[in-house]
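Starting off, we have a lone chain in the form predicted on its own, written out as structure tokens.
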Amino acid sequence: MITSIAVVGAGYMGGGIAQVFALAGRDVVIADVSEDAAQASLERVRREAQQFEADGLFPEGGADAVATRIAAAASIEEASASADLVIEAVFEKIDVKHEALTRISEAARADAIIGSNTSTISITALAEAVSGPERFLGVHFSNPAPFIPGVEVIPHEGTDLAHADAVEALLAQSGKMGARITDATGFVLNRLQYALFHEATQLIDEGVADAESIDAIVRTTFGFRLPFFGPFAIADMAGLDVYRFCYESLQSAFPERFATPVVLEDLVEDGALGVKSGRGFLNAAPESLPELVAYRNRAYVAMQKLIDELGPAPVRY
């Protein structure tokens, strides 16, 4: 069981990760480029926790947990020396991460797990700097770490998967949802996020819509569904044959950008059309459709009530 954690790189991301584990009852040590920098980050993390609790974002007693369970170390080596898990969260440049990971792996216990919070760099490439690379994997939180539940868990080919299991168990105990994926540059989150951003910029370049209109459409249409259903569940409920027809239309104007995915074509040709056929990306039976539709409708009404309660985001175009 992982009980003691070090976070190397105590900026906004690293500090948020430390808060997550402190709230889960773990002892955390943070380190940065110097003892003064780590101490300054510790003071910021404590102030944030007080404000988060006052705003009702942290549970009662959360600020005290952060204050008592997170400490600042004089160096990376000091922070890493006794931790069960060390998470690197330094600047997103491979040479900076390599330097930090080399120091971590030299100072950490031989049985310590080492993780990187990289958002795009291949875990295999980062593992080159780690002695004992079988204990190394990606553990990618999203910003702000205390409030975003999903975490990408990314072993490389040489990772001992028992370590991935241990990290996933820790995440679950911390109220997070770990999703294990294969190591690939950009992973899942950022490949999807940047694919959407890229197409949005294409729409601006082509004069189809401005940034304000595109953001409004994303928020109030398919983006409205995404907290409840991922893209494959949405496609299965709509019908994969419908998706193929839409691809045919898009292909007529944008043959390279919207070529029909092979996996979609294969499923449709095999009669796997989604929920209505009982087979698709998922395996939801046709008789489950009324239950799915009822959940969907309740979820969307609840989402709109939440948006009405919060009011519009303070974004200015």
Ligand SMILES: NC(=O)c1ccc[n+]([C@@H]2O[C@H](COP(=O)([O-])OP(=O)(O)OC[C@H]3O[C@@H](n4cnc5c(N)ncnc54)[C@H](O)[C@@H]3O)[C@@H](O)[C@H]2O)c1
Contents of the next structure:
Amino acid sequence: MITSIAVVGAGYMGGGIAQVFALAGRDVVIADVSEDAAQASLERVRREAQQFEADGLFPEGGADAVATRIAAAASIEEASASADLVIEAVFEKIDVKHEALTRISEAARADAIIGSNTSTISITALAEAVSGPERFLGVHFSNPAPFIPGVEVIPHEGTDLAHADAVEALLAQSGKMGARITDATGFVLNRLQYALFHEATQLIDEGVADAESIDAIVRTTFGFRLPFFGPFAIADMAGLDVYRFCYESLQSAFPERFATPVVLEDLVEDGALGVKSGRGFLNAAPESLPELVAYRNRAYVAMQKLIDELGPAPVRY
Ligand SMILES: NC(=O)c1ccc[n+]([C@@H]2O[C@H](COP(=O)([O-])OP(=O)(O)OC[C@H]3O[C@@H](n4cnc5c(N)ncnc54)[C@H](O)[C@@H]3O)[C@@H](O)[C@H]2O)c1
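One more: the block was the form predicted on its own; return the form predicted in complex with this ligand.
Once more the chain from above appears, this time first in line as the rest of the complex follows.
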């Protein structure tokens, strides 16, 4: 069991990750470029935690857990020396990460697990700097770490998968949901997020809509579904035959970007049309359709109530 954790790079993400583990009852040591920087981060995460608790965002006792469980170290080496797990969250530059990972892996216990919070850099490329790379993997939190549940868990080819299991267990005990994926630049989250961003910028360039309208359409239409259903569940519910028809028009206008995916073509040819035929990307039987529709409707109405209650985000275009 992982009980002691070091976070190296105590900035925005590192501070949030330290809070997550302190709330989960773990002892956390943070390190940064200097002892003063680590101490300043510690004071910031303590202040933040007090505010979060006062605002009802952290549970009662959360600020106290952060104050008593997180400590600042004088150096990367001091933080890493006794930790069961070290998470690296320094700047997103491969040379800075390589240097930090070399120092971490030289100072850490041989049986310590080492994770990187990199957003986009290949874990295989980062592993080159780690002595004992079988104990190294990606552990990619999202911002703000205390409040976003999903974490990508990214072993590289040489990672001992028992370490990925241990990290996933820790994440589950910390109220997070680890999703294991294969190492590839951008991983899943950023490949998808940047694909959407890329297309959104093209729509602006082509004069189809401005940024405000695009954001509004995303939030109020398909983005409204995303807390409940991913792209495959959505496609299965829409009907894969419907998706194929839509691809025909998209493909005629944008043949390279929107060629019909082979997997979609194959499923439709095979009669697997999604929920209505009981086979598609998911295996939801047609009898489960009423239950699914009822859940979907309840979810969307609850979502709209939440948005009404919170009011619009204070975003200015
Ligand atoms: N900000 C996000 O939305 C986000 C989301 C997910 C992942 N990430 C990833 O998390 C990592 C950190 O991002 P951030 O947003 O927290 O950045 P940040 O600039 O807030 O924090 C980085 C911290 O690392 C410290 N640092 C830099 N070099 C160091 C070194 N050699 N040794 C020790 N500490 C060092 C800096 O002083 C700083 O405190 C990056 O890899 C980033 O891609 C960021």
